[in-house]
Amino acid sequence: MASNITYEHSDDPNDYLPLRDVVFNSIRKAILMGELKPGERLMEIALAERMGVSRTPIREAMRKLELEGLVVMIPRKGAQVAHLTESDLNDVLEVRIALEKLAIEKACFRMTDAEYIELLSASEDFERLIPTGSLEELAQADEDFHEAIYRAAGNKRLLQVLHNLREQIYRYRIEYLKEERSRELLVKEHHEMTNAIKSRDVAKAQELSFAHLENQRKAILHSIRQK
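Kindly supply the structure of this chain on its own, in the form predicted alone.
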């Protein structure tokens, strides 16, 4: 196994989490960052020895990662890192496009001045991170931008469904953000969507949202096909 995943005590916030969560977060990050490659086998014993833990938290992490679509269980072979597939990408983005269309419609009507300031701040935070931010920081900032729209929609059930979809989207978000031109395009798209929502222009905001997600779909498909 090529990855250098370790579990060490430090000042990291992970030190305050239960061991099973630390192990899960460490393996998840290694997959998302490409340290563990698609198709790579995840051997419980090897991972446990490398991270200095028992097999129990490794096994628990595998189950959670399988639910997120990051790991697949192969009969008689065990766990391996899931491949990024065109089918999975299209499926998850079709659902996200439909849900975000509804969220934007509601946000345009319901967004308060304070919520608009939060959205604007999220957009500016993402732009500020472009020169120095890590992939994880940029992904979180992009997620925060969309989260501000979802909250402003004022629909708890819609927010819950979008939260459930978030983990499945995260891997594709990371893949998209690896390209510098994608980051620059996101800055422009965030500004345009913010302005349209501020103007309560539902049709324009939804059109921009669709283009925003379609650009991501095309870029990620290109990346998948190059591998």
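Form predicted in complex with another copy of the chain structure, per the form predicted alone context:
Lone chain follows.
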């Protein structure tokens, strides 16, 4: 069993990915995409069989998912997909608002022309996807926009923390994007933020970012309460 798994020996040895990371990415994606639902049990043996690997890489991937906050471990009982309570959502977004504020401030000071071009094109990509794009594509484009700001801030740790915070609410943000008027609003907000950052108007950009995230908070809260 699982003997069909062979290691990739690519020319560039740098793109070698341990199996545990393949598993990690795979389960992570499944949780973010909603295929694995909150509360669902994640059993080592079942997962191992489904992915054609042994328990070892599954267990190691689980440790990382645990620290990422996507999975909750109960000793001797196993892992389950983490729930996001209303209070959790508020906590996450509160932190994210504070850090996005920092990111914008830093970006306004340090952003290069090349980085601005990237931000602008991310904004345009998002707009272009509105009519035809799938939910996943839209979510990805929205992420790319924010990532462009984070990267321009030039702080690796900030990038990493924001990445993790966004991951927490990814599952629920999809709900937000389902509504037509949310999307239109997002386009407008992206535009305004892009302009504010270009003109290095820190206060304006921060204010817009705050409103942007507050809108998201309300929408997600609403969709959580409905369930």
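Positions refer to the first chain, counted from 1. Computed from a predicted model, the values in this text were never measured in an experiment. Superpose the two forms; the largest set of C-alphas matching within 1.5 Å is the rigid core.
Novice: Is Gln168 displaced by at least 2 Å at its C-alpha between the two forms when the rigid core is overlaid?
Specialist: No, shifts by less than 2 Å.
Novice: Look at Val81 and decide if its Cα position differs by 2 Å or more between the two forms after superposing on the rigid core.
Specialist: Yes, Val81 moves 2 Å or more.
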